[in-house]
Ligand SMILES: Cc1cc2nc3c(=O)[nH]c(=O)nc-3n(C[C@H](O)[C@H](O)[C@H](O)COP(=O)(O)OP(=O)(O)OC[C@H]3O[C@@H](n4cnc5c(N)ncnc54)[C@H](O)[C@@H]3O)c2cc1C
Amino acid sequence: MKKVLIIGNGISGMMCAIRCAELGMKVKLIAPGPSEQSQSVMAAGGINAVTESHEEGDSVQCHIEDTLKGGAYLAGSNAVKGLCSDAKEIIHYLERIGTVFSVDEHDRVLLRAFGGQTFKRTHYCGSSTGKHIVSALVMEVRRFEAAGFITRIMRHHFYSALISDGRCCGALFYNEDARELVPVYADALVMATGGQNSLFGKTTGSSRCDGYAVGRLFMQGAALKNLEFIQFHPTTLQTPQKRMLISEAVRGEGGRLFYMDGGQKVFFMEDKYGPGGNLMTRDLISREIVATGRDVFLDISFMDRKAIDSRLPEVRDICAKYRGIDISKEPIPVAPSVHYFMGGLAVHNDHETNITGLYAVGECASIYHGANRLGGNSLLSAMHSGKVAAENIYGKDLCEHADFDNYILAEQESLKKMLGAKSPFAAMHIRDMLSDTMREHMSIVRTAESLSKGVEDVRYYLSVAERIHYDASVSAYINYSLNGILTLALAALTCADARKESRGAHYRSDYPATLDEYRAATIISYNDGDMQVTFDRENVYED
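Can you show the single chain from that sequence in the form predicted together with the named molecule?
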């Protein structure tokens, strides 16, 4: 019986585990906490699919075209075709396992649209779609746990993969209870570790998604893709604990963006783009907000209080609870923030990376969203990729396992040294400095000059990071993850520098045009400290 190790138990990891179990494979599903604590529970808006209840005129083909166009034609058309064609079955599957999608009084499915969609095709569960999908998947995982196919393991953090001769045979974990590294061997390793939020400090997402696993695998030889494409959400609210997402629904309901100039409100989006200005795409609005150089507000206070209560209750609550703002009386101060990572581990259409036996699914894999992702497509891709990876692992031949004893001993020794350190210095300080650098130099508008400053900063952090002893009273993970995170940040800056054009979420003020010669995915690989960027013009990853 094949053994599959899956790291990360959000929607993509659980879906992959369930499909593996359905196919009779044995799964270990490992993460620091339960699925209820994954970022997937935060997805509010919905999941895209063209089903029987589609709007007139909509079709799978139209969903494919919207997705490719939204991604500025960097995503592979075969992969996107597979994604959109599977969407209907995914919705039905979710219904079968008990996800309650919102319906109208006649039990007809309700649909909404995010930016970039030609038709309304986003299915949702009230205001917490991700949470409801997670709750349904957790029950399914439990079923296969009871049947002995899935074992869930918590309080374990990824440390490194066990790779020899280009083949992956499992992973090393830091076990929080035993406070030591433990190996888990498997026929295939599936990474489902989500986005790279921590490169930018506090974002709209979960602090558990820090990019370390992707950074570490990169250092172990895995190729990464499209790291420069990072989606900023234009309207987020600063609070003392994080940046909170203020849903697109506010603008959908007529919310207006403005700044103050000499006591006058300037509705800059409407002035420039006409009455629909506030509904332009996420990246365009983000750039326009930055261009104002001022404090920007989103106003919905003209809306009737009752209408706010019925149509925007979450936004009302977030603003009141975290900032004491009554949105029916005052405007919401907003600024763009990092929201989604289109880049990550480069995978083929079967979700295998360039390393045999190493797979990636969900947000940590880069395949479907090209240069920008459409809202509602990431939950879809998390579900779809989990299935695809499982089915391909099932059909693959197995290889012999190598001997990793010496490697494991050496890593255990080096971690022991780190844990024994008696230093007050917090590794978190370097993470904080990194996020300042990334927010400044890898932001919405980029230039060669600013990116090179970013590279310089990160190189400096990397050069000192290895020599500093860290406060061992902080979680061991925060300490050992630093190097992988810094390396990933450097790789992202390097990709952004190499793409001398503007496309999708990547905007260079020194190269504002979109150029045909760059209509190819960015691939970056690592060799003993050196990073090499190529553009995948042959579509090597699209087969």
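All figures in this text were calculated on a predicted structure; none of them were measured in a lab. Residue numbers count along the first chain shown, from 1. C-alpha atoms forming the largest set that superposes within 1.5 Å between two forms make up the rigid core. Compared with the form predicted alone:
A rigid-body turn of 14° separates the smaller part from the larger between these two forms.
For comparison with the form predicted together with the named molecule, please write out the form predicted alone.
Nothing else is written out below except the one chain.
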């Protein structure tokens, strides 16, 4: 019986585990905490699919075309076709396991429009779709856990993959309780670790999704892809804790963006782009907000209070709780913030990386979204990618486990030495400085000069990362993860500097044109401290 190790228990990790179990494979599902605390619960707006309830004129082909166009034609046609074609079955599956999508008084499915979509095709559960899907998947995981097919393990942090001769045979974890490294062997390792929020500090996402796993695997030989494409969500609310997402659902329900000029509201998106201006793609709206140089607001107060309560309860509660705003009476002050990472581990259509036996699913895998993700496609890709990876693992040969005893002993000693080091530098201090650097130099608008300064800063942080002192007030993970996070940040800046054009979520004011020579995926590889960037046309859309 095949043994599969999955790291991360959000939607993509759970879906992969469930499908593996359905196929008769044994799964270990490992994460720092429970699924209910994963970033997936924050996904508010909905999940895209063309089903029997689609609007007149919509089709799977139209969904495919919207996805490819929204991604500036950097996603592969075959991958996107598989994603959109599977969407209907995914919706039906979610309904079968208990997800209750919103319906009208006649029990007809309600659909909303998200940016970049030709038709309304986003299914939703109020404004907390991710939370509902997580709850349904948790119950399925527990069912297979009771049957002996899934084992859940928490309070374990990823340390490194176990790789020998280009083949992955499991992973090494830091056990918080035992304070030691623990190997877990498997026939396949699936990464479901989410995005790279900690590179930027306060974002709309979870700080648990910090990018370390991707950075560490990069240092172990895994190729990365499209790291320069970082989606800024145009409407977020500043709070002392983080940037709170004001879901695209608000604009999907008719919300309007404006700024004040001489006592008058200026609906700048509608003035420039027409009636659909508030539902343009996220990268474009984010740049337009920045270009105003003004405080921008999102207004939904004209909507009936009962409709707000039924369709946007989470947005209503967030605004009331964190800023004392009643959205039925006053507008919401909004600004762009880092929200989603189109880049990550480079995977083939079967979700395997360039390392045999190593897979990636969900946000940490770069495959479906190209240069910019459509709203509503993230939950879809999380579900679909988990299924695809599981089905392909089922059909692959078993891994022959190598001897990792010497490697594990060496890493134990290395970790012990690191945690005993003394210096003026603390890991959290360097991570805070990194966040400042990335927000300034990897922002919505980029230039060669700014990116070069960002590279210089991160190289300095790396030069002191080996001499940090152990801070007993934080987890050992915070200390040992620093080098991987910094390396990933340097790789992202390097990719952004190499792409001398503007496309999708990557905008260079010094190279504002979109050039055909760059209609290619950015692939970056690592070899003993050196990074090499190439542009790959093989798996991108072709006319």
